[in-house]
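Next up: just one chain, as structure tokens, the form predicted alone.
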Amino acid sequence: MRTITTDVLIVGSGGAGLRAAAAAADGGAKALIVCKGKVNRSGSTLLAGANVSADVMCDGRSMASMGIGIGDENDSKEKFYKDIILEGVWLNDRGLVKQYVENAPTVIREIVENNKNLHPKGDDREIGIPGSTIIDTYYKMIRERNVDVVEDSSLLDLLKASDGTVAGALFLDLIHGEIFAVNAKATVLATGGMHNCYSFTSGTTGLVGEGQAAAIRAGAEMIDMEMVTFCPGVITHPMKWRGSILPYIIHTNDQFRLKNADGEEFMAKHLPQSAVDLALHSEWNKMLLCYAMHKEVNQEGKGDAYGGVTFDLEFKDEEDEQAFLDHYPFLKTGTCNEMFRYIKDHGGIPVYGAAHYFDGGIFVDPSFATSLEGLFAAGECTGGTFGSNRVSAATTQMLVQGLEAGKSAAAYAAGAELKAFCPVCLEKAEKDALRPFEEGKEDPRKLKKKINEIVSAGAGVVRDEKGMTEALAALEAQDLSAYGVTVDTRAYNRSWMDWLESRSMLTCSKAILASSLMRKESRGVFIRSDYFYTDNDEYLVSTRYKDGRVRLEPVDQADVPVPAGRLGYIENIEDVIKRLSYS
């Protein structure tokens, strides 16, 4: 077997992976990125903000100091820190939030200073930057630092040394079908979310939780795996635009309407007016709109032919429409203009809530070390930063965490030796990867579909004990050995890839459901119909998943006071909003 050696291995080439690689190189380490596609044109970062306007955030005072025409001198890092914890409904890891707030100005300044023609628009704390601009900025950075890259290769498993230290990883060269290993002093996972555990998602098809699943199999601890953010304005039809979040991007305005199959607006039926206002005009819209959509479609039975509702735009006159287009100039050309014309010509476009962002993931400390020695992680594959509700920007998260994880990995590598793989571990990982050539012959796409159906039904926008229990049992009953390759060749074998992806999806899905069953309350994006209240006495805890078991860990409350007792889910959200510095 071919083995590559390096100081720091980075798995993934989105914003977190690129920033980690650059930071590792700056720390004196030899860095290597291994990624599933092309290093500067794969992953989910390119789709951030539909590559129109991805939010990048820091405190208003730091934003003002950059001289880009926005910001608020009266804002501060302290206010931003407190607001993120309130927005996470007190579940956030305080150390991760401090790291986020402290380093956010650094990465924003990097992007602005490296793109002199960039004229971002935004508000006091955020600016909008296309995902491609973010990728191009950090791709240039790794090229300047001569970071090594291996493309078109998928993560199979983490590999340990005989003492249990993570010593690198095993990969599949997707084009040639070759299995190879990377032996590293430190490894950084930057593999993104677990979107494709669900049947309807705004993420790319490659987001199957490979990093999380490999970490779970290696014995790493996970945190808050039950916390999944759904995005409400995601197109379900036509199929060519399915998964696009464009309606969501343009929905915070007076022209926006959501209608059921009877053409009726419905949000006021399911939310008090104060919550409706939040859903229309704030980033709290994701969970509130998804909740209202779920109630209308699944309880009222008034969904459209595509299982969702209709997103429409209504204008008073041509002047009103032109003002709208001037506010969203990207709607005037290209595919965005096609979607806008479709909405106008068809009386709206079908949308529903899609799996959008994973607030839970691999447990890390503020240096982004995991519970396994030698292993670090950054970006959406981690958990803890945003608690139970991601309102602040995920783009900022991936960059600040990539920066710190790369620095930490380089520092660790500087004092570590390159350890040989445990022969038993290496043999097992390779044997497991080749299982679909030796076992069942059922098409693994069938398993992927089953997982999608089970998870979407049991761990969707609104959950309950019965549904989650049945879903977890159904996942446990799935027999991976019944599935295998449909062709025997190893070179670009799509069915082999499907089997490997279904293995990751199954592992992550079990963790999502097992963690969900342990939280007997509704908090942030996690909503239970049978416990429709937030319980700060019993469930101000993080769930920790390891080796198939879940435990509850109390959350530090020292610096942001938490009200005691239970409060109705909607009432609690309204109470939290009142406490924000910008409310």
Given for the second form:
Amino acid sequence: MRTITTDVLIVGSGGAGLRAAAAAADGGAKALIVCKGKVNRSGSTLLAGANVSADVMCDGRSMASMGIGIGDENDSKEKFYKDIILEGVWLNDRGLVKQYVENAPTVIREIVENNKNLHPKGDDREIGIPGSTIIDTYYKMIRERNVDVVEDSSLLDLLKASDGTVAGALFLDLIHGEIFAVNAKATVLATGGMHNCYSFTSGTTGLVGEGQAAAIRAGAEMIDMEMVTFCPGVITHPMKWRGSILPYIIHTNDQFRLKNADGEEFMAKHLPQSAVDLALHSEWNKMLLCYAMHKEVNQEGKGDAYGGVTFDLEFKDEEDEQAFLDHYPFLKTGTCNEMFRYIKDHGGIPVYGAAHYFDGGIFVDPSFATSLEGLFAAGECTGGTFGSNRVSAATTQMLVQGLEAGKSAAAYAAGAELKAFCPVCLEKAEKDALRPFEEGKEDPRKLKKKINEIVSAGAGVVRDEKGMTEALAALEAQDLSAYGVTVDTRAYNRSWMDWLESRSMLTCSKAILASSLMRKESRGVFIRSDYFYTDNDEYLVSTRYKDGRVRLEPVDQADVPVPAGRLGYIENIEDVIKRLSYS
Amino acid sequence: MKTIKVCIKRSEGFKEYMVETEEGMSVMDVLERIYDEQDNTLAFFRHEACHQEACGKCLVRVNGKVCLACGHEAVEDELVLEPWSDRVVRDLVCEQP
Ligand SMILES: Cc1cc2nc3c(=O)[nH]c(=O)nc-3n(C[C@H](O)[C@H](O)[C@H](O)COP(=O)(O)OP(=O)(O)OC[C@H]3O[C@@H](n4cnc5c(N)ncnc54)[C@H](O)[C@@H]3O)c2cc1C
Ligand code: FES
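Output block for the form predicted together with its partner chain, input the form predicted alone:
Below is the whole assembly, all chains and molecules, this chain first.
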């Protein structure tokens, strides 16, 4: 088998992968990125902020020092740190939050300095720039550092040496169908979220949690897998725009309306007025809007033909509309303009909550080492930073974590030797990947759809014991060996890809559901109808999933006071919001 | 809703499909529908697709003109879909740019 050797292998090329590769090269390592798509055009990073305006954040005082006319001298890293922990409803790993807050100004400065012509809009703590601009910044960095790149190749499995150290990984060149190995002293996973475990998502098609699944198969520990953020303003129809979050990006307090199939606004039906205000006027809108939409569609049965609701814009007069367009100038041209016109001409556009961001993932320490020797991870495929709810920027997360993980991996590689793969492990990984050529006959596309349905129903916006138990049982009942390729060629074989993706989806989905079942409360983005309260006596814990089992680990409650006892889910959010420095 | 004729240049030669389309479908959606409902042997770019004209990976020749499959709305009554370059790997998938 063709085997490439390197010091540091980076899997994935979103912001986390690119930043990690540059940092590894700066640390003196020979770095290689292997990625599923195009190295500078893939993953959530590309679509961040609908690729028109993604927020990147640091504390306001540091932002003020960037010299771009944005920031807040009265803010501080301490305040930013505490706010992130409150937003995460006390579940955040304090070490990861500290690392985030400390390093956020560094990456913002990199972006500002590399984009002299960019005049980012923003406010006290954030700038807004297109996702592709972030990628271009770091793509330039890896090219300047001669990082090697292999594109269109998908991670199949991590490969260990005989002593159990991760010694690289096995990949499939999706275009030509060749299986190859990368032998590395250190490996960094930066494979993004598990979006396509769900039927409706805002992510690219390649995001199925294959990094997380490979880590789980290799015995890594996962954290908070139950925490999934849904985005409320994602287009369901027309089909060509399905998955676009543009409505969410332009949802502003005054002009936007959410309506059910009968044209009625419904927020006030499902949320007390104070929560409606929160949903409309605060960054906590994602979960509150999704909750209200979920109730309207699933409980009241007032969903539209596409299973969601209508996002509409209402302007007082032409001047109001013009001011809106001036505020969002990207709406004046191209596809964004077409979408805007569609909303105006059709009395709104169908939207619903889509699986959008994964707060949980691979467990890492603040050096971004995982629980496996030789394996590091960064960005959205990790968990713990944002606890049960992310309000602050994931873009910042991927960059600060990529930076640190690349540094750590290079330092590790400098002190390590290249270890040969354990032969049994290599043979098994290759044989497993080829199973669909030997086993079942059913089209794996059907299995993907089945998993999507099960996960969307059982681990959606609002969950309960019965639904989750049934979903987990349904996942356990799926038999991969019944499925196989629909054509015998190895070259660009979609059914082979579907089989491989199904395998990862099953692994990740089971972890999501098993972890969800252990949390008998509601907190942050995790909402249960049967435990509709936040329980600070029992559940200031993270879930840890490993080898098919979940344990609860107390989260060290440093630095930010937490009230004891139970509080209703909404009341708790109201209470938390009052404690924020910016509320 | 209308039924359109889609001729696809496969590695073995042209193959014709009749596809029911609705307003607002892209060429990518049409290909997806063919794969789902009629022919699960068809190869077209899909493995890390943005669907939003941002990655530039879904190039295909539509009625003679190279464009992005996700960005071209399928409004024609007849679509002829061919690989966008001569370096074909399988069906509509070419060596990546
Ligand atoms: C539509 C959208 C809008 C968003 N907007 C914002 C925003 O405005 N602000 C904000 O802070 N956050 C936003 N987010 C979240 C944020 O963009 C992501 O959390 C962040 O970009 C993740 O970066 P990453 O590098 O960890 O992963 P990604 O950018 O997702 O990159 C993952 C990489 O891994 C590759 N990969 C996946 N599987 C494999 C495999 N098997 N083998 C090889 N490679 C693989 C992918 O191709 C990709 O290159 C948004 C997310 C989405 C989906
Ligand atoms: S799928 Fe990305 S440009 Fe078409």
